[in-house]
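Coming up is one lone chain in structure tokens, specifically the form predicted on its own.
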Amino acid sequence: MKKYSVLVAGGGSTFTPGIVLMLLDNLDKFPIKELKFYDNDAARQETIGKACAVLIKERAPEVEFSYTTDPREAFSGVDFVMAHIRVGKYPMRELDEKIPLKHGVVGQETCGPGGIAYGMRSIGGVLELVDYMEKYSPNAWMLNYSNPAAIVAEATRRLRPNSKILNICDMPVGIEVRMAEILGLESRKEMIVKYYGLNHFGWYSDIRDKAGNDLMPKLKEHVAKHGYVVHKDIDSQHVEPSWNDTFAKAKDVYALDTNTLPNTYLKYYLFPDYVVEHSNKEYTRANEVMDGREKHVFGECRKIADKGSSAGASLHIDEHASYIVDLARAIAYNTKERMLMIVPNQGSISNFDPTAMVEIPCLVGSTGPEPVQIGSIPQFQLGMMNQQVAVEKLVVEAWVEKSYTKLWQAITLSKTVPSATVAKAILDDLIAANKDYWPELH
């Protein structure tokens, strides 16, 4: 069985312990020979490094370890980079999510103004991977998870159309996850699930089991009810009170159309006023992960670095990354396991923009990702898709042409903003917040 070189692109992160361990996990289903990182911040990634170091040693000293920030060390010699890079890491999400705010509009990392912001920045970050990738390992494929991800993934279907590049989310997974649990399933991977939208801006239309019973009746009953929540918290990831808000107001997002069972990140879009009644502008998202994981994720990694063991560490296997091990397999293996992705739509949703970059199920193999036709959507959801891809295509034609009023426009266009003076009021204070990051505009 042919062992496979996989670099981590942004090894300083906070999840990259987690998809160690989960890597480290899966090594009968998916051998590696070589785990290398890279990322532009040395001393964070040495952080996460010495301790990935003692984690690797302890349970497959076999495989070779190396964390650089050097590109052609990095990505020479590669046959997939996992990519989860954060431009302008937590203190730029934390201004993403606070500029809004003030101006009483949605303060949040993927979805509306703030979104934007992170989409100008992470665009030519992720473009600067795809060429390293292409440079030094041509044959390789890019299994990207860098937020936003829609926004990244139109920015790479124009501007590297023919990269090897796959634009994947584990909001599904997440979700599934617990519709499994409400099912009482042993496991997601029982749920054949047909799904279409945008990243972070979809919905669920059919959810069967292998033998073809229809479980959307059931998962529709909790939803009405309790939305998302389950009794036991089976998701550490995402257990904080804001995400138990989020699982919640599923609910409220399921009522606008009982035919179908939403994504949780609907709830901005649908219910901007609500959510910004109950955000405290003072400490948001980011500060609850700066606090929390940031803290916990690097204490303990200085820890397993001082003892040069991990015994009594309390890293854990980020269930999500496994989604990522799958799609990896896929490609090596060419299993044809179907898997939600983004991708350009090209026909499968019939009645809609054919060079949208849509979320829906494909079937992946050794040459990428074979879409599944969805058909003609309704009109409620084919409304709010033609409006957030709007958003989208005018974020990347305006870091393109570097223009401020296609960035304004997006701004506009997007269901979070009330008005096009509101707008350019935040717009005008994000682009002094991104000044180091964010082409001049004109």
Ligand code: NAD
Contents of the next structure:
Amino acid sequence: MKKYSVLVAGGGSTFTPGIVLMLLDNLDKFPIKELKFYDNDAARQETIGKACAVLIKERAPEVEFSYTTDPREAFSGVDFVMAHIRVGKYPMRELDEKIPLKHGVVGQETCGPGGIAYGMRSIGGVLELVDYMEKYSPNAWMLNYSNPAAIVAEATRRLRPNSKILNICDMPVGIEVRMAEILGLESRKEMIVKYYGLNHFGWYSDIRDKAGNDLMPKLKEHVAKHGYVVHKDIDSQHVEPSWNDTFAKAKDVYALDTNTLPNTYLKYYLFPDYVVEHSNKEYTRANEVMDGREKHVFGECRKIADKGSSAGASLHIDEHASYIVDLARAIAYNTKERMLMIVPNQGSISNFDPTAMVEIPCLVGSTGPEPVQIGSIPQFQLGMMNQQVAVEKLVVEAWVEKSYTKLWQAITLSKTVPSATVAKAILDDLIAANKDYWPELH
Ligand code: NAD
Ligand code: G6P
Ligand code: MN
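Take the protein just shown as the form predicted on its own and give its structure as the form predicted in complex with the ligand.
First the chain shown before, then all remaining chains and molecules of the complex.
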């Protein structure tokens, strides 16, 4: 069996240790010769790198491991780049969330003006990674989950149309794990799902077991009462009360269209007033993550590095990220596994923009994803998606053309924003906050 060389870009990410543990747990299914980390923040990466060196020495000493901030060293000789960077890191996420909230608008990592601001930072960072990969390992594939995935995917479609970058999201996996629990199934892989939409903006239209039995009625009965809340600890990532509220709110999102089951992120577009009312302007999700996951992961990593041992450490395998191994395997071994991917529509949703980047099931093999046919979608979803895809396309146009007006239009068009006046006030504050990251707009 061929052994693969993998680069994790964003080595200093809070998710890196969980992903490394998950890769180490799957070496029989996806053998690794070499694992490298790349980040542009040497100190942040070193904390995670030193701890992962210990984990690898303990569990799979045959895997060669290194971390670097040098792009040539990092991107040379690799088969896969698993990318999860956060341009501007948590302090900028905090501003993405707090600036809109100051104007009475949803403040969220990937939705509304915060997601747009993050998109304007991420596009350049992700394109840089793609270019390094193409320069130093032209045959490699990039599995990218750097957010905001919808905007990043539109940017790579437009600006690097031939690059081997696959954009993915773990939210449907998180929802499907809950669905499997509701249904009493061993694994989410026992379900065959039909899903369509944009990233963080989609709906399940059909869910069946492998024998073809319709599983939607039982799921709908649960979601109508409890949203996606289940009474079992099945997810190590989406655990805090704020996430529980999001899973619960899916009940109200579902009520708007009982023919489908919604992605949790739709709450930001359909109930923005509720979201703003329930937000703390002084303490947002970024604060929660900095005080929670970031402190925990970095604290545990320091302990592991100091002791030279992971005994007693509470870092867990990111089981939930095993879809990344599934994707790498699908490409490496041409498995044709059915997975949700963010791909150009090209007629799959027959009544929707063929150039839109949509999230739909694809059969993934060694030449990449083959999308399944969705057909035509109902007016409600079509209307929402037309508006949202225009936001995403305008952000990329604004970045390319350095256009103030296009970014103002993008923020105005977001369903989370009440008027062009409010959009302009938010935009002006975001420009000041992002001066080190955005192109200068005119
Ligand atoms: P984090 O801030 O802990 O880690 C991100 C790392 O990226 C940091 O170490 C930072 O120094 C590095 N970085 C920033 N810009 C860079 C650049 N230009 N080149 C190289 N490295 C750079 O963030 P996190 O919370 O661990 O999340 C990482 C990313 O993964 C975020 O974009 C997050 O939104 C995304 N994510 C996506 C999904 C999904 O469903 N698609 C799921 C989970 C996380
Ligand atoms: C989900 C989404 C990701 C997002 C993450 C945020 O998993 O699919 O795209 O980055 O949630 O989680 P956080 O814990 O950082 O708020
Ligand atoms: Mn996501």
